[in-house]
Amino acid sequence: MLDRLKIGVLGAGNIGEALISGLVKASLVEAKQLMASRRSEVALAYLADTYGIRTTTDNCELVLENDIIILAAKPQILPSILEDTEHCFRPGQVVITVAAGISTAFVESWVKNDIPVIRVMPNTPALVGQAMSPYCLGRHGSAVQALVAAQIFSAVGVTTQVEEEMLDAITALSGSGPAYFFYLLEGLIEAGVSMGLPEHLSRALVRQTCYGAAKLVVETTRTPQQLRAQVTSPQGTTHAAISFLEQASTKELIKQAVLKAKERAHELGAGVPKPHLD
């Protein structure tokens, strides 16, 4: 499906590099038909060094010369990039935005010409082909274009197809995910130390912790409940822990703080300007 159409990424951050390594090595596209955009003329030489793409500084010619546009900027500055690309788009084309909080009618505003809009909200995993990245259409998009998105995002790990309204909570559950393990992590290593052992002793046993506990999840019909109630002896070690954590209402903390990040995706899309009006 995406055989001879040109991507151009526009804003190749951390995401975009996973896009173009993961389609790269999947062989999903040749790497000619790959574009990157930066300000950064020593990031953009990396890429094209490293993956053999086409680079430009200027987003407007990656727009005028691509198929499929993938809006990877961070969404504090996309609406000022609409704004200086809007006459750049063309009928035909489709505009993928990974924009955490930016609606698709947002997007349509500027891009106009009907262009079939998807919104995707990838994690960080991406970066070792492991993401989830959930996404929906926009008014104008349909069955094709949705194999679309699905082929490129599966390049860097798992898709689904949701309603919009969900992509805020998607993004403080999943978008954001990846960071409170990460924060999990740190307080295991942590404790690790405080109770004597050597920081990289304490670092590989949370990291081989981390990864076997995953893989327990992924790969077993167990939910999360069942694993750790079949590693919790009544009154042992493991026991002890979760009491105290339960007794600090642990799981709530966790909720109220997915709640938080919910507000702030809202608050992003909220405070971008008024759709443009011709």
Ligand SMILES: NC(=O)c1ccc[n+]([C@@H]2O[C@H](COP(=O)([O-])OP(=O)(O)OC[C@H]3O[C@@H](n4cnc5c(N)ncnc54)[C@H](OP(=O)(O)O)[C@@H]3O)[C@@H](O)[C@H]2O)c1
Contents of the next structure:
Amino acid sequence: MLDRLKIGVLGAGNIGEALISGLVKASLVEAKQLMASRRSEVALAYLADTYGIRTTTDNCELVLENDIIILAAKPQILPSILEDTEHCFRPGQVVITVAAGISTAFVESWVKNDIPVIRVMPNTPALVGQAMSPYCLGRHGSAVQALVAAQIFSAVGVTTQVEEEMLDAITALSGSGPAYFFYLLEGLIEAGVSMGLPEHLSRALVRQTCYGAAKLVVETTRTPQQLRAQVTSPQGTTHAAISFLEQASTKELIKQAVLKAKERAHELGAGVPKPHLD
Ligand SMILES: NC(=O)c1ccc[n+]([C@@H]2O[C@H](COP(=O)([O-])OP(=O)(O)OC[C@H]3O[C@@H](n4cnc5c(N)ncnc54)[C@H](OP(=O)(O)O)[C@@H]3O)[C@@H](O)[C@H]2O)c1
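Show the same protein again, this time as the form predicted together with the named molecule rather than the form predicted alone.
The next block holds the full complex; its first chain is the one shown before.
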């Protein structure tokens, strides 16, 4: 399906590079089908050297030269990029946006020409081919475009089609989700050190425990609750720790923290100008 289609990544930073890397590694496209834009010429030279792709500092050139445009710049600057490039889009293209909080309606209002817009919320495990990337179609999207998005994002992990009204919650849960785990791991490493373990040992123990626990969650049919119950014998060591967390209402705190992220995603979307209509 992606044969011969040219794909341009506008704003090729962390997520953009992860996509480029995944597409090249999976041999889903040839390097020459890919193009990246950003302002830093040094960073573009690195992308060209590493992946053999085409690069440009000119966003308009990127839009003109490609069939599928992936908008991967930060949500705060995307409106001004769309304002500068709106005249470069043409019928027949497909636009994919990964910017947190930015609606398909907003992007559609700039690119016009009934160009299908797909909104995707990947996460940073894309860097190791393990992203979760839910996506939704805008007004002009069809099953064909859904397949295009699924193909591109399955190069860096798992995808699933959702309704757009779920995207802010998804942003808060899986988009920001890796950071919550990293935060927990930071606390565990510090706990190891405060109990007298050397830091390198504490890191090694936590890293492998995290990997093993994640594999258990993914590779068994048991729920996290069942897996936890399995290792929590009454009055045992794990029970002592979990009881302490329960007394501090930790689960409730986690729910409230995720809600804060959802509110921020909503604010980012509300902060952009209204859909641009002639
Ligand atoms: N990071 C995540 O976990 C995550 C998860 C899901 C979705 N997202 C979304 O993905 C998008 C990118 O996030 P990221 O973490 O990859 O950010 P990032 O690393 O900062 O990448 C964005 C890139 O945009 C480039 N840029 C800035 N101004 C530009 C301009 N005028 N024209 C072209 N390129 C420009 C920057 O490079 P130069 O400075 O060289 O221009 C930068 O490398 C955001 O919209 C974010 O909401 C991120």
